[in-house]
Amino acid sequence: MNGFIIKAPGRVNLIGEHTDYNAGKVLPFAIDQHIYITVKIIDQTLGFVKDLKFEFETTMKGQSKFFWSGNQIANFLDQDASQSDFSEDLGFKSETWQAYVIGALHMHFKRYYKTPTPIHVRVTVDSSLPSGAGISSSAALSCGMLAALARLQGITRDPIELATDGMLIEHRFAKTNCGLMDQIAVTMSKRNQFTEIDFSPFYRGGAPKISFIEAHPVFSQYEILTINTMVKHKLSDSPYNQRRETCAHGLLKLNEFLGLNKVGLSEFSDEGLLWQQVGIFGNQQMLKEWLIKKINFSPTDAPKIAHAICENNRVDRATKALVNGDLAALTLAINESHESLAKDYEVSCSELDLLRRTIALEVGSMAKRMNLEVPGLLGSRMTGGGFGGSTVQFVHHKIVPSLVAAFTSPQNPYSSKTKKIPVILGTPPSSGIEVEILT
């Protein structure tokens, strides 16, 4: 074997935002834009970690080249990656691409320290994924590197275990306390299917429950577009980690008040005892009021806790709508999700909200001119962790060319206010990580 290319896709989450780390449900899918990791074997002689020589190069922004020897790898394997000075010791910053590469080296060789490896390897990283767009370029890079290292040693890895290692790279090296959704979508998605993941079993010590959902034929009239606001986000510097702390605190108080033992807020979504006390099943406004009055949550924290609970129901509704071909129900669930994320969980931004409104107005007027007999737009919502990034929406295929043309002009309503030209990607559901052998 002379080498290989790992194609690690980005992902878009249709619905179920900030529920993965709350033991809830999500509905992501991989896309046809990728991180490409080319591994060329310079010296096929097999050695152990101390003998290795890795050369890394990328066309992405940041440090373009760096080198790691086997001795360097061996020296840092015993270090604690959770320590704040760990990145300084290793000579990288958490926001740089090499943080994910070194993180993958750390996680992989912790497991496979004694497995023989070709002693001289050259790795090139290229990308068709925009960074900071909310489509998981970091999960693609970390999981792609883990897959490449396993392939290099001839190791077949359990995809859930590999995805979990990818999540830990985010925690320990990028300082983002994310959930596991992105990594599973990157590693396990299937073409033309949505990846429904229920994380409740995972937080109870088992494996996440994963199902693959095919949309009803009526949705073939539509294209899934992901539209980048061109506002970049970096979750480790945003309030993302604070949201997790708020949810953890809310879980403790709710369990204590109701005498339950839930492992995440999203598990309360179907809890009869909770909704009996609130009054109406699934009513997010009433739930917020009850959390404030009965459990003394602050007016700041209560809406965030309510979002984590009620978003789980919206995933169920959206999944049923996809299977049954219910355009109106899917639209409602998607729009409600964004409103909750913007107003209650507070992870949207002015540009995301403006882009949604602009899309709705543009598509609405185009659909009217074309005399479409079905809706031109099936909802629009932010996708990803938030604080910038992209929106996701179903747009009727007859409207897509006109919409793309409208947004390429700086005179469109979004660009005239923000001075940013959004980038539109066609993002049909695609496959997870794939391997191409070099000859």
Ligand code: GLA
Second form
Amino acid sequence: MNGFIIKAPGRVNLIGEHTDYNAGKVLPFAIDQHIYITVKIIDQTLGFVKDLKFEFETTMKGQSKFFWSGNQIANFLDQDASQSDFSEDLGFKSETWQAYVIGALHMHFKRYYKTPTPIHVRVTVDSSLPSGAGISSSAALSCGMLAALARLQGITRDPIELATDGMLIEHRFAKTNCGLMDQIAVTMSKRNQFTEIDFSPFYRGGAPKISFIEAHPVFSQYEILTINTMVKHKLSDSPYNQRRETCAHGLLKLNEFLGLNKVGLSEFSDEGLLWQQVGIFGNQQMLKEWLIKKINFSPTDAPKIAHAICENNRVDRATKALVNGDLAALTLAINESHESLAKDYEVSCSELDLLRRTIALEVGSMAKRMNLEVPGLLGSRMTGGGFGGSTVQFVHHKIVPSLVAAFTSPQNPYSSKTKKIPVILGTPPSSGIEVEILT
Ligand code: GLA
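Same protein, different state: after the form predicted on its own, show the form predicted together with ligand GLA.
Every component of the complex follows; first up is the chain already shown.
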């Protein structure tokens, strides 16, 4: 018996939140926590979909197993996965691990049903990635499973096409209309680099533009920490899909008013025609007021539209700061991003806001005690879709042990108020999906 292990990482987004589906830019990276998909080939005989015997089990959240025969797979390939009750019809709840596995089988075998496959395999899914922490365990599972199925059939896939299938699994099987950031970060990231992705070309029918960014050496004094509020987020139940609709509506009205043909709100971030009318380039407050006064947007929608536009400029500012070693500029962009997500886009929650304040307070007093000559903390913000999950921040390496100690004791302001102990992960930029061969 032989086989292989697919290591699919989680992702953290440094900045550029809710810009991916607005045809904008993001700056994520993969992390060193993974979903492990072990594929053992029990019968090497090659066959086609109807001959298959696939066994799946997971050690995540206790033992759970299921078996899929070739006939079951063949039958459901004919069904329409865009139906709203598709996974329920098959007996799986959306956003459970089975739904992602079934989603991957569906997307993969729809494309490759003519390619022969070893007929009997056992697939085990393990994880060192917490779910609901806002670090994309679901993208890791769906893209990892797609990579595993391709490997099984000896197919080399275009990574962007694979990531796009991963996104469609999320839309059709988990009912979240997410963008493509997580799947690209999980699939294509590189160790020690940030993955800058511009989605404007993608929504114009091409491939997203991907550039790998290395941080200036000054940042080597800092560690990137991802701190979990321990408030589980689940995007399919959250107003995530609503935000997307608000943006789509905003795009229509703004294009109409300015006589333009943008494919996403973030494309307006450097649009001269818009900023001339608003008055000052990039000013989010003035943009909000202008959207209400001139285009008649409601006071709840205008701030959301303004966020989707201005967040894109913050990605540019942060990328420049990372490359040039400008600590102050990076701090400002990160903090402004959080404020905008909390107050304007309204996707933060009281725990995320409190955790951020607690981190700033604790690091501030530790840096003072240590007479640190550089800032202890370079801003702090929620990462991912929001409504719970984690914060991301650069913390000076000398402070990290004291910060970890402060959060393991329930005395810190966050834990005493919420009765939750945040979990801190060291998350340096790591590599995208990797394969290990079992002999
Ligand atoms: C989730 C989605 C992404 C993206 C972020 C917000 O992680 O899966 O596509 O929209 O939220 O930036």
